[in-house]
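The chain below stands alone and is given as structure tokens, in the form predicted alone.
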Amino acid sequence: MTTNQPDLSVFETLESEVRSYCRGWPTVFERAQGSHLHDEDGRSYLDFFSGAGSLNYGHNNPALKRALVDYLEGDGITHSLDMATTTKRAFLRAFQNLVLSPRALPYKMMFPGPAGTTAVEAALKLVRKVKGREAVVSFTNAFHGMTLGALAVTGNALKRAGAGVPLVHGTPMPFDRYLDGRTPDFLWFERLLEDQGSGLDKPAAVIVETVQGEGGVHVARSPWLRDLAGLCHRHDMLLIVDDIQMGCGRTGAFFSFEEAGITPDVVTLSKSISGYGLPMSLCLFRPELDVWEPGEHNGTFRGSNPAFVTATAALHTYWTDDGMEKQTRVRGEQVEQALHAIRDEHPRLGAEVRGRGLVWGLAFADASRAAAVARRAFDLGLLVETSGPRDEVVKLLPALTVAPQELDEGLRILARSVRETG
């Protein structure tokens, strides 16, 4: 297909070199609907990126858009800091009635700011305040955000190096299957906790992703997560689950930890909590942990009313029953089967299929293969990103609302991309 060369000069001249996603997708996007993005030349791209997981319900979801437009046209409040508004009240009630109560989750809600990393910062500050300790344990290949506290519990060397200062009070431990089963789970961690001579300061908390998205789509087993929760309980440590990318239905259930049957002490949410791609984050915690003084953690944009509107609409549209959860599991099986077929077609590539729900990865032994596949997929009209410490994984994050035929189309493009770069 012949297309005009996109004019990217203004971005290259005026915008910082820090930009990243646009380098892999060199076009100028103009509009979007559902699972498709369209550039200014009218070319359509099937989106298996979904705003890095911020668009679980697709672009410009009609039900959410209608609620937002009506609210704005009625001169609804846009900015209100942490003041009480009708839209915040509606969200609080909807989240309590449709998400927390049906799952017997006791959490209080905190709006720490507009981004996932601000929710992680709030969680880290809170657990340290509660326990009176500084250390927090994280896991190999973890990603929790780009601010300094979140970077201290992030594993990626490139991202950590960007801090420019020492990242302290964080200790990494092996994630599930990091040692390929050669050592019993948590043997090293628990031995350090029990030995007064180990040199490990007693942690206030442990922070974990049930599925490491940026880390390469590593999926923690439910027994491993249950054992981790038990370890935290035995040693008086709080358990934080970072559900920023995997929450809001990405793995099937609303929270990714539900399948394991655990109840974390603290949970962070962002990305798709607004449902529409609007900035919003949540920090959830047990009521007895609510030791904040008024204003002790604040921010100018911690209560976006347009985000409350679309978040509430998303809850009422998709989470009044288990229909979305069941659909996500079915769509996930569709993706899994296709990825196994791609792997089996190219055994010499040594590819590994990883995933759960509607987050999947195809990991290549040769890291350069993933970038080549993603580039070819873009040429063919499919947006996919890479992840992992060496960018060795082609990562799929289609919208939860993706139609089966759209999923088939994207998976065919992916298969062709692997074939044509082989």
Ligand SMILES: Cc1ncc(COP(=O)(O)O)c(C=O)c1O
The other form holds:
Amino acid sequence: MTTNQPDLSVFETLESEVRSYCRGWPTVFERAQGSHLHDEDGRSYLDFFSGAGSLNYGHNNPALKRALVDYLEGDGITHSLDMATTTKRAFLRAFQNLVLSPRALPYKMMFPGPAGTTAVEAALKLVRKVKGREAVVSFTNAFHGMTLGALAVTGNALKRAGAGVPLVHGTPMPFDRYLDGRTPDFLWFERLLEDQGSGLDKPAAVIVETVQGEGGVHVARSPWLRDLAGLCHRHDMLLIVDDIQMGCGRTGAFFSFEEAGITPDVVTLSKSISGYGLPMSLCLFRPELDVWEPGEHNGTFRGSNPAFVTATAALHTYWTDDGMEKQTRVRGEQVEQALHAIRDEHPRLGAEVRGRGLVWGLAFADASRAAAVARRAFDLGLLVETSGPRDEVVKLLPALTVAPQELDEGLRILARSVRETG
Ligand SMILES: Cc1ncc(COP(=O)(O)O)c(C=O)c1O
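Let me have the form predicted together with the named molecule next, following on from the form predicted alone.
Full complex below, order starting with the chain above.
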């Protein structure tokens, strides 16, 4: 379909080899609105990637953009480290009143830095300080970020190898359904905790994603999460839920752990918390865990006021009632049905459908098929990424604000891409 060859030479010569997404989507993007991106040659792409989960409310969401433009035009403060500002106050109040209080969640809020991985670092430091222990348990196929602490609790071999130093004080345990389905959940973990000869140092905490996004869209069942919370309680370990990708409504409820009815000790949020794709992250924890000394963990870019403005606007626009949650469940069913139809159309592929809310994965037995499908989808005007340890999963993260017709169009392109790569 593309006629012009995009001019990528500047990126190829000046930008590091580390770049990745631009390799799968070789074009130069210029503008975006809602669920569409447009390149400089005027081609449109339906976006089922949403900035890896950072654009749950779509690109340049009008309500958020209005609030941001008004704020900038009024010479509102942009940078303020962790000084008190009117915008931070508005965000703290909105988050407390619209998110925490209605869910009876007792958390204090910390702004650790702009990226998700900085929130994870803060969470790991805090649990270690509180418990006076070094070990943290994570799960197979977990993804928590690229800085060394977060990488130590991340599974992916390629990413871990990039560390260049030993990644220590993290121990992986089997995620839900990682084993054969016959071994009782947590049998191994609890045995190690109870056996003085096991060699497992008593962990300060366990860190978990309720749905592993980067790890290949593995969904933890609610009973598994509840059992994990119980295990943590019994063995005096804190529970961290990393809701960086699955929070802010991605699975339906604002927090992905709500469905399981658990209350983690620590929660990390980032990606869609600003609502506009502006960098922002949050570390939430029970008040009694707030043992930080002033300035003990800091950073120059902790309190981006433009991000507070759009984050507050997003909460007021989408989280004053359960409308967004209900809509996400309905849209999710639309995706699930379409993925089942694709799977059933190609029984020999042995594809597996996984997901919850509006995060879905189509896992292929032959990993190369996932890349081929994503590439064909790009040619046909749909952006989807791959995930999983072998990049074997085509992962769908449409904006929560996507229209049913847009979903339908994207799912038809996906079905065609699977067909045409056979
Ligand atoms: C669950 C989870 N935690 C942490 C991170 C790291 O966030 P960032 O890339 O903003 O550092 C990600 C990013 O994909 C993530 O999905």
